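Below, in structure tokens: the form predicted on its own, a single chain.
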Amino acid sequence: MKRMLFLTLALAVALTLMPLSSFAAPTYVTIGTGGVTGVYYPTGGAIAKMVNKKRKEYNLRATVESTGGSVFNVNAIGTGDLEFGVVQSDRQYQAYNGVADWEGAPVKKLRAVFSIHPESVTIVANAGKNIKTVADLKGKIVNIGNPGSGQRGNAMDLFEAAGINVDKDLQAEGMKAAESASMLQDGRIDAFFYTVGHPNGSVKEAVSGATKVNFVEVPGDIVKKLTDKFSYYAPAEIPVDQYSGVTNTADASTFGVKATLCTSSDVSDAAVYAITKEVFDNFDEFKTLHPAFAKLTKESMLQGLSAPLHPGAIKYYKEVGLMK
């Protein structure tokens, strides 16, 4: 009997003893990305593959889901059906302000949590078309991007910097990025928008079709416009040298944004902090993860985000310095 009370008396300790994670539930976290063709997708799936790694340590668990791309990620973070997402910084900036498609109905849950790779406006256009500017889309048919997406609304205000009508001046399509190489190659339109980050796969397919393929250009003082008007956009350009079989001799001009991950002020600081912490203190190795972050700096990252930052994140930067 004694020998009994003495087991019992020994288990109730350790279970006193045992850290919660040890019982407790597990926490499941989705992140939103984008089409499986683009850079969101392998960003969510890097993200997700760090935590993993130590899902016993910290009780948590992250899946991916590709998603219609930028609207989709905030307007599901808002309401609860995603704890993360990839969005891109304008989209980030309009959904907590309340403008563009969240006019009137700020999503004042968002928050940020760090700044990815840089993202270029890209324009893919059949060579034989003769679209070598932003001007030559006109009479054009152009995918702009399917309604929710990133590439349509800077294709939208791209084509109100430039003058272009883009009810009257152009036959405008609203197809998904991924769909656009293959109807390029078809010859059912004649150029498409894409914002990505670079090397992409989508463009790569586009490119190395039977029908030759150009950059469309975006003449600078129209990126001007743009990046005055806009505090989100900055100048960028398209790296020709990462795919052969485009009819561009030199990089293109454009102007981008960046790709950030979001979360909600919902989700719990602990399962922030622990994504934060995973992608930081594993840095050099995320940035092998996928060419488009070769140029990550751990201080750009906390770049480009107009959201306020979520406190899990926050904790992280002031405990390795990246904040006061």
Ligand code: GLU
Given for the second form:
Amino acid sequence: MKRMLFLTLALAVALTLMPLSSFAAPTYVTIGTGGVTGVYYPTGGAIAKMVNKKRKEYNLRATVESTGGSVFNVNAIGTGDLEFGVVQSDRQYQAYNGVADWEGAPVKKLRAVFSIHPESVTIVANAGKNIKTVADLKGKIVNIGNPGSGQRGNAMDLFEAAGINVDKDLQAEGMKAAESASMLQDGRIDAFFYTVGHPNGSVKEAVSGATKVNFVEVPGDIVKKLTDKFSYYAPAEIPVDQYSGVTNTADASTFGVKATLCTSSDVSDAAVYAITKEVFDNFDEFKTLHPAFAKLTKESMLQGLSAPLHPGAIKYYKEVGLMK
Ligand code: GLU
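To complete the pair, please output the form predicted together with the named molecule; the form predicted on its own was given just before.
Let us now look at the entire complex, which starts with that chain.
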């Protein structure tokens, strides 16, 4: 009888110590990112690194995939082709609420996990073309981004606010951001849009070639129009000191969003909990993994989320008191 009691107790202790969130069979999750010279790709790598350190404990393995960007990631999460994806906060809002690219077809399975670094709508131009401000883009060849990217919609919103007709007033191209820097340097485009955290490899590549480049200003009245109309937009600046070689002498004014980590309601609480816990429990280390994370705070990572939070993330936030 005593022995039975001991065994039952031992079992109870073992069960309590065993992480509730571990998987019996190895589980694989993929995080969709963006082009390899952006910030999403190393961000996905940083998140995967944190959770993979504990892969034995959780029996979970995260891998990272380079993709076309936010819109691609949301759609792949919706179809179950990706478990996680880095997504612009504006795209998260639009997809969940069925507006913009998702008009009439909301992605109701979309769930928020946490937000990450700020991203600014960055317009990089050939300095020889005299494109100082948005209105100067008229008559130019401008890469607004591939259809799967986040920036394409930001460019369209900006054109509308600035009274630029995208079909008549300029020649819009739809290439991936990873191709933009070399196309600008080769003179095949005059400017490109990239909604991205700073510093990043693409903009560094664009400013370090033989062709001089500048950041295009979005005037304050246009920024105001955009932030008044869309709650997910905020004023932003492009830091010139992070890009030696750019011809601007002061930070360029623009507007921006936040990068966020999204998942699906079909993804298990255990997987979402593990990722959230490893990033937040090792926050100081996580912040060192990319210079765009320099100003992150745990509290800021719970802001800018518009899809419902995934229950696996809520469980962690409640445990540590980040949520009531
Ligand atoms: N914001 C871009 C997009 O949604 C990606 C930026 C990056 O890769 O860092 O397509």
